[in-house]
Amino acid sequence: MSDSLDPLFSVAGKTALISGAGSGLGRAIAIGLAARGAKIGALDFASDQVQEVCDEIISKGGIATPLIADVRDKAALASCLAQLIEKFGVPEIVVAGAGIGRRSPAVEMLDADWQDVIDINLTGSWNLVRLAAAEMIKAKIQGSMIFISSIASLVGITNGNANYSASKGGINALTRTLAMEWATLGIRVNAIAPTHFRTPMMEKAILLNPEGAEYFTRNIPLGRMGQPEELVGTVVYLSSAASSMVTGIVLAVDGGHTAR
């Protein structure tokens, strides 16, 4: 694979670490960056899924290695990072994309459902970027950190998402704080806030409630949900020299959702 874009948008030869790479948005991002010449460390807790992603990348001429860890497990993450560095070098691109949803009305929400979402979506993302940043700083690598936030961090959405919205709001605050802290080190930190995208998690929700698709698109002026591949261009932009003066932003990729 090679990067056919203008050099300003090139990610060719860069090492990228992507959590949540086994499915959904993370999978699309891993495949998309690989198609443009990045060397991919595809991280997920689901070993079969992440292996499939790497096999697909390699079958198309790309470079990838599977990394198996739960983002809540700092020791496992550190081990995966060491494996990646040994194989491809210190990452210059880190995408914190691992996340889950556990919906229920606020007064009925189980403590475990609150805690699991916060632990994976927020603390897990923090674990990943903190460990990666330490290696980047030690190696004097100037790179790009990208959090996957959500439209739920910017506007109120469907009932039952208090835990998810809180986790993504925390991501936005973390993005701005780390952007300030790491700016002088040349590490840029940004977040992407997608609207509803047709990921496996979303498809399951629609199967449970077929009318959900219409509900999800009601507040999207473009009139449809996004496809995971439609996030790749934004990641390429934030990973490349094209965004060299961009840090600390939460960029909505939302079909006009927040323009209403």
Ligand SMILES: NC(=O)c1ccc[n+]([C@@H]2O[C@H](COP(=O)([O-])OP(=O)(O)OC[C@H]3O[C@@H](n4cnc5c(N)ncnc54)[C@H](O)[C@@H]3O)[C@@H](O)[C@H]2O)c1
Contents of the next structure:
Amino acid sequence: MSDSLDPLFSVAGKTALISGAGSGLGRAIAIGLAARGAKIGALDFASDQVQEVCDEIISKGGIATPLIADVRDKAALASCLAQLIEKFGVPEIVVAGAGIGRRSPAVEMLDADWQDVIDINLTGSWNLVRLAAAEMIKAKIQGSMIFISSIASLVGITNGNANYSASKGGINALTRTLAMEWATLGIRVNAIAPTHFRTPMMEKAILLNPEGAEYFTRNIPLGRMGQPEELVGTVVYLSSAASSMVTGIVLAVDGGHTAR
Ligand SMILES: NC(=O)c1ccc[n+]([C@@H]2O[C@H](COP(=O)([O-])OP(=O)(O)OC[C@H]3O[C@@H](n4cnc5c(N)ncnc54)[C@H](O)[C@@H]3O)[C@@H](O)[C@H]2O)c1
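Got the form predicted alone; any chance of the form predicted together with this ligand too?
Zooming out: every chain and molecule, the one shown earlier first.
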């Protein structure tokens, strides 16, 4: 792997910890950062999937290690972080991408579906960045935290997403407050709010919807869903010196969805 990009956008040699790296957006981000020379800690609770992602990165000459944890389990996350630090050093880039959706009409939503989505999407992301930040602060590392939020935090989306939208709204609030709290330490905190991207999570949603993919593209002015690889440029930007003055933002990568 070589870093052929402008040094302004370089992530070469940086250690990146990515949750949800076994599938979809997290997988594309792990592969995309590895292709630009970052050392990847690929974290997921789907051990086979995350192993496959690491095998793919390594087969292309990149550097990656699988880290198996449920983001709700702080002890397991701490152990993953220790493994990563031992192998590649304290992360300078953290992408909190692990997430789920559990749709149902608001009045019928099971308490368990509300709680699981909040626990994984919001509390799980909080667990990850907080543990990583403690290590960064101890090691005096100036780095970049990137939450994967959603346009569901900015506009109303498909019905049945009360739990999901609330979890992502919480992410945006965390982004701003942690950006303030860690600013003087040189740790930048930003979020990306994607529109509908073609990932296994979205393929399931498309199958469950009678109108299929058309339903999801209707509100996207560019006229199509995103491909996971189309998030890589934004992550490289937020991870590199190119965004050195950017902290506390929620950056929509949405084909114009929120500009309507
Ligand atoms: N696909 C989209 O259109 C879209 C849009 C906006 C935001 N997002 C967000 O992007 C992130 C990734 O979504 P995706 O579409 O790639 O989904 P995905 O289902 O393809 O991938 C999610 C990954 O997270 C992992 N994961 C789930 N729960 C976990 C847990 N408790 N602990 C550890 N790992 C766990 C899964 O194993 C999977 O590998 C999510 O936070 C999602 O909310 C997705």
